[in-house]
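Just one chain follows, in the form predicted alone, and it is written as C-alpha cells.
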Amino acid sequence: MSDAYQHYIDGEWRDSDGDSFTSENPATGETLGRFQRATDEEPDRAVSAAETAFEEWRSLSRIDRAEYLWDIYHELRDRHEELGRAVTRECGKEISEGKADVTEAWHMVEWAAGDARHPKGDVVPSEIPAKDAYMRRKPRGVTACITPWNFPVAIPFWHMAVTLVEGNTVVWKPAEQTPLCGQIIAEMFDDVGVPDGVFNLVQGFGDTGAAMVDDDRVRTVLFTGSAEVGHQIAEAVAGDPSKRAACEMGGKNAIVVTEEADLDIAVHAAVMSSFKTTGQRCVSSERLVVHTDVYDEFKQRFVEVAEEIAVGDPLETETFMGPLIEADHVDKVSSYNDLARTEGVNVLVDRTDLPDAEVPDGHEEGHWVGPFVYEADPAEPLRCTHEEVFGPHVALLEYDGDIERAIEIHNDTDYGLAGAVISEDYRQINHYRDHAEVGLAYGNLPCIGAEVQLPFGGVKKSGNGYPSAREVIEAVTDRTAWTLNNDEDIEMAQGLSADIKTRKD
C-alpha cells in the first residue's frame, strides 16, 4: 500500500494493513489521493504514543509548548493560497471560503499561542488573612479529536490548538471525506518537529473514531459533527466519570426579521446564512422568521436572489455556491425537498436539479444542487421545518404580533446552535438576546461568521455545554483549588477548631 498516504503515529509515517479509500473532488469527481483506512491497531498505537508523550509534554512551560504552535501559525499564513485551494478542491467550498477556512485556522492558532503568556487561573480572597487561595489548571491527558469535512483546516485547530498549549496530547481522526487536508496538517506538525507522540493522525471512518472514544486511556473527546454521532459519543463517555466529551453538533437555525428590520441587511444576512458553503454549515439558516409587515417585500427580494445565485466551479471567483460534498448528500437534500412538497408547503424556488447548462464544463460528475425555498405555516409541526437538512433548503415562516411570537417560532425546534435577529429596535434585539435558545447569537448580522476569541457551541440537541474554539479549555483541563498557609499556626475557616484533643485516661 505504498502508493497510499500513511498514518502519522509517534513521530513516524506508518502503514496499516487496512483497506484503502480515496478522496474525491466533489465538483469534478477527480481522485485526489488514496489513504489507508485504520485497523484496530492504529488507534491503539496512537493512543499509546500520546499517553507515553504526555508527561514530558506537560512538563514544558506553556510558552515552550506554544512555540511549536507559532511555527504552525507561520506555515498556515505562508501557505494560505495553496491550502485554500486544497480545501476548495476537497470539500467543494468556493475559493474565498476555502481561503477563509485557512484564515480561521491561523486565527485560532494565533489566539491559543498568544494566550500562553496570559495568566490562567483565579486568585481569590481567603477567609483567613494568612492564607493564599487560588485555582490552577492542569491538562487532562490524551485527547481524541474527531472533526468534520466542512471546515477541514479550521475546526481541527479549534480542537487542537488550545488542547496542545494546555499540555495535553492529541490523537486526531479527520473526516473520511477530507483526508488530504488532514495529511497536509500532519505534515506541518512533522515539519515543525513537535515531540514524538504529542500529535498523532489516524485516518479512517466511524469505527476508528469509536475505537478512540472507547479507549480507557483517552481522557477527553472533542467532537464536531452530526447530532446522531455526538449523542452516541456523549452517551458512551457518560459511563466513565473520569472521561469528558465536548460535542458540538448540528442546528435548525433561524433568522428573525422583525417589522423594524432594515431589509437590505435582512436579505443580505439571510442569503449568506442560507447559501454560503451550499448550506452545509452547522450554523446555516434553514428558517427565516419574518414579520407580516415586511414579509411580502422580503420574500420577493430573497426569492429573486435565490433564483439567480451563481452555482458552479468553486475555484472560480464568480461562484457563490459550490457542490454538495458527496452523492449520498445530494440524495438526502433532494429527499427533504420532496418531503416539503409532500407536507404541503408552497414552493417558491426549486433549483434542486440544475439544468445541464448550469453545470460547468468538465464538472458533470460533481454533486450539484441549487437553492430550494418555500413558505410554510409556522404553526404546523412539519418535519421539513424542524429537522436539519444541511443543505440549501430554506423555509420562510411568516409571523404576526410582537417579538415574543417570533421567539416562540424560533425556539420551536430540538436544536439550539445559532441564530440572528434583524431589527433597528434595540429593545427587540435585547429581547432576542435574552430569550433565544442558542449558543451563538447575532444582531443585524448573518448567523455565520464566528470568531475564535468567543465560545462556539450550542444548547439542547446542538451541544452538551462544552463549546469549542477558545472555550475548549474547559473540556481539556481540570481546575485545582489550592490553599497555602503562610502562618506558623493553623487557622481554619468557618471557625473550625484546629486544636487536637486527646482522650483522658
Given for the second form:
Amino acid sequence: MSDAYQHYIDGEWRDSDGDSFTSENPATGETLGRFQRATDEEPDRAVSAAETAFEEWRSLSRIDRAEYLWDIYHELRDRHEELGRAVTRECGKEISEGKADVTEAWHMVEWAAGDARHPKGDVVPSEIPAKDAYMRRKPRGVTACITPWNFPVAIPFWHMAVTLVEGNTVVWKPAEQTPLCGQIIAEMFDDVGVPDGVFNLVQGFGDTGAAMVDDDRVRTVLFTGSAEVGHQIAEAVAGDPSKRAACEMGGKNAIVVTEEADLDIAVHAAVMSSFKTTGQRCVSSERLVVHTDVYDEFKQRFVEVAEEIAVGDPLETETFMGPLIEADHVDKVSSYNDLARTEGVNVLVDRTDLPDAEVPDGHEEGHWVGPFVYEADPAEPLRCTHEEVFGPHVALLEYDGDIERAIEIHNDTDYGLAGAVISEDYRQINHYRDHAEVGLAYGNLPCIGAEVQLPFGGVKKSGNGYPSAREVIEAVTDRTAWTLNNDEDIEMAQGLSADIKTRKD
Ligand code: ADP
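Next up, the form predicted together with ligand ADP. The previous block was the form predicted alone.
All chains and molecules follow, beginning with the one already shown.
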C-alpha cells in the first residue's frame, strides 16, 4: 500500500495489511491524502513498543525529556503557516482558527517543557523530627491518547506534552477525519529523534481506539470526543481499578445575559461562542439565556448578525464560518433543525440550506450549513434545547426574575462543560461563578477561548477528569508518599510503640 501514509511505530514508518482511507477537505471535497487503516496488529505493536521504551524513558531526568519537547516546540513554530493551513484544509476551520490551533499546541508544549524545571511534588511535615516526608509523582506507563478532529493539533499536545515530560510513553490515534495533521505531527517526532517507541502513531477509526482502551498494558487512557464514546471508555476501564481514563466530552453550553448586561459585549460574546468553528467546539454555545428586560433588543441584534455572518472558504480571512466536517454531520445538524421545528419553537433565522449563490466557486462539494436560530420556552423539556447538536444551532431562552432563575435554566442539562455570564453587576457575576455547573466559566467573555495554563474539563456528563492542559498530570502520574528516617532509631507517628517485645522480656 505504498501510496498511502503509514503508521509510525517504534521509531519506524510501517505498513499495515488493512484497508486504506482518505482525508477530505470539508470545504471542497478534495482528497488530501490516503492513509493506511490499522488492523488489530498495529495498536498491539504500538503498545508493545511503548511498553518496552518506558523503562529507559522514565529513567531520563524530567529536564532531559523536556529537551525533546523543546525541539518539537521549535518545529511547531517553524511550520506554523504550513500546519495552520493543513488544519484549515483538513477540518474546515477559518484560517485564523487553523493557525491558532497550532499556536495553542506550542503554548502547551512550552508550558509542559518549561514546567520540567519547576518543583514537582511536595515536601510534607512529619510528626517525627527525624523523618523527611514527601509527595512524589511516578509516571504510570503506556498512555493511549485518542483525539477528535476539531482541534487536530492543539488537543493531541494537550494530551501528550505533559504525559511525555512526566515520563510516560504514548500511543496516539488521531481522529479519522484529520489523519494528515497526525502525519505531520508524527514527522516532527521522527525529525527531532524522540527515542524509539516513546511516541507512536496509529491511524484508524473507533475500533482501533477501542483496541487501545482494551489492551491491559495501557495504564492510562486520555480521551477527548463525544459523550457517547467517552462513557463507553469510562465503562471499559472500570473493571480494572489500576487503570485510569480521563475523558473530556461535549456540552450543551449556555450564556446568561442579565438585565444589567452591556449588550455590545453580550451580542459579541454570543456570536463568537455560537458560530466560531461553525459551532463545532465542545465549548460552543447552543443556548442563550436572556433576561426579559433586554430580550427584544438582544434578539434583534443577535439575529441581525446571524443573518449576515460570512459563511465561506475557510482559507479566506473574510470568512467567519467554514463548512461542517462531513456530510453525515450536515444530516445530523439539519435533522436537529427539523426537530426544533417539530417541537414547536419559533424560528428566527434559518440558513440551514445555503443558497447556491452563497457557496463559493469551486466549493460546491463542501458541507455547508448556515446559522439556525430560534426562540423556545425554557420551561419546556424539548430535545432541541437539551441535546448537543455540535453545529450553528442556537436557542434563545427568555427568563424573568433574578439570577437564580437564569442559573436554573443554565444548569438544566446533563452536561457541564462551559458557560458564561454577561453582566455589569458583580453580585450577579459572582453568583453565576459559584452556582454554574460547569468546568469552564467566563464573565463578560465568550464561553470559548481556553488557555493552556488553566484546567480544561467538565463536570456532570461532560467529563470525568482532565485529559487536557496542566491538570493532565493527575491522570498520568501516581502520587507516592516517600518518607526517609534520618535517625538511628525507628520512631513511629501517632505514639505507636516501636519497641519489639519478645517472650524473653
Ligand atoms: P466526534 O463526535 O467529535 O467525532 P468521537 O467520540 O466519535 O467524537 O471520536 C473521537 C475520537 O474517538 C476519534 O479519534 C474516534 O476515532 C475515537 N473513537 C470512536 N469510537 C471509539 C471507541 N469506541 N473507542 C475508542 N475510541 C473511539
